[in-house]
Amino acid sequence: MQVVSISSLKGGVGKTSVTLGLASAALAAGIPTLVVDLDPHADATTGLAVSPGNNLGIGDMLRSARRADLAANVVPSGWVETARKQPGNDPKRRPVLDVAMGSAYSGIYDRPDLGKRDLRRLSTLLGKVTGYGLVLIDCPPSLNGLTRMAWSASNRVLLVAEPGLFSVAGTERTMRALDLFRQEFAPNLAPAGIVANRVRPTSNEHTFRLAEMKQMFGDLLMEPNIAEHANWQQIQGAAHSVHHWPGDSAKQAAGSFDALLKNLVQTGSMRNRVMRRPAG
């Protein structure tokens, strides 16, 4: 089971976007996942047409995680019955993207100071889980006790970055922060790599960005490019999965999606990448 955290220490990039994107392919591919909303204002939960019924938010669970039973209280997204009810789809095939659902309440965690023990919270409860292959973490955005939880279990970090001046700023001082925690809490973990996100291939400010983070970050930075698409907001207001909304520009998203997808799931180097700094 790949456990993925999406991060960004700078908000307003699109990292709960990309963590839609990304769970709209993983249904699209037949790969069970589940999606931790793990950032207190819950967007990727509302973003995955969750009914929550009687289950408990991720923020209780932590509280107790010891004895919380995560996959009794995880629901299925929305997006699974429109899945099923899709031309050519086998009605044998049972597509499974779970949601272990964001609430306010995890904000108590969300502090500088978080310990140890706290930091094994989230793995203490992913450790119960079985029948995914893919476990994606929508992570707050700052450096604060929640994405440092998610950090200590995961495998791997994937960052998401705009081409834009902050934002490249930002995505260095991410992987510095990754760097530390890693030396003194989680040996194991690597960057999955930097998704450039809400690219406009017609911007000159975007492409000098670009040229800039594949120098900085090397082969860190990962292929495809998410390209900014007009219509994205209404397939996220709609809370739709991409790969099921009609148009060629859902198409083209859809597609960039299940390529970034492949390479963050794939075997081989990518998964064994060692840990390293970005170029200064």
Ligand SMILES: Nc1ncnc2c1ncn2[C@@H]1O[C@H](COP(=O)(O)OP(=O)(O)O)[C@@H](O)[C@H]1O
Second form
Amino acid sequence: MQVVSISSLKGGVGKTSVTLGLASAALAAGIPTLVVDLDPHADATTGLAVSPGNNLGIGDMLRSARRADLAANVVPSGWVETARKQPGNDPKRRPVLDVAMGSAYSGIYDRPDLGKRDLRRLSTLLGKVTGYGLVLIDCPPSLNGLTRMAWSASNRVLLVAEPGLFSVAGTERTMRALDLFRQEFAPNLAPAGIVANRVRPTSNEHTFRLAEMKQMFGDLLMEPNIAEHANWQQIQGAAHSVHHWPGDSAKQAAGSFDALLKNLVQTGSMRNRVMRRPAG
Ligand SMILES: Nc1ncnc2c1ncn2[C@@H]1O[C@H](COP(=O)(O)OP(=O)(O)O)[C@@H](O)[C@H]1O
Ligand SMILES: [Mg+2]
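Having looked at the form predicted on its own, could you now put up the form predicted together with this ligand?
Let us now look at the entire complex, which starts with that chain.
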């Protein structure tokens, strides 16, 4: 089971969007996937079209991590039904895309001083589930308790950055934080890489920043980057999978996420990948 945290210390760069895009690609590829929505804003949960019922959100489960039954409280994404109705889909195929729902309550763990025991709460929960090939953890935009809890439970961290000055600088800081965290708490944790999001191919500034990122981060800068898509908010607003949205732009975005997922899974199998520090 590959557990990937999707992180950045900056908000609004596209963590949730990348989580949703990868979840959509995993659903299309038939990889049984769990999305853990660790951001108290619970945007990923909204985007994945879940009907909560009486299931516990992730905050309540974290609180009683030893006793809580994660498998009994995950909720299937509404995208699964749509996937099953797609033309050409084998009705016997039952794709799995589950969600551990986000909740404002998880915010109580988003403190800077979270102790080692608390940091293990998510790994304790995940240690009890089987059957998923991939777990995607959508993190809040900070390096407080929740992100550190996510990193403690992960094999790898995927950083999301926009090709702008502040975002690039922020990514470098996040890489340093990740390096320190790895040394202290999680020797087996590795960066999966950095994905550039909202890239406008015609923007000179973006071209410049992408070249800068390539120079700074080398092959940690993942292929492909994700372009700025005009109808992205509409797709998310409708709580739809990008793979099920009509039109060429959605098709192009879906293709990017297919390729990104493939690269993510491939680099994941390179076990002894040594963490590279940013140059300079
Ligand atoms: N590639 C993209 N193209 C267009 N809009 C995007 C793209 N990625 C993210 N957005 C939009 O930017 C906003 C912030 O993205 P979000 O994924 O919520 O960021 P984060 O989770 O890092 O806070 C959202 O309104 C989202 O729809
Ligand atoms: Mg988010």
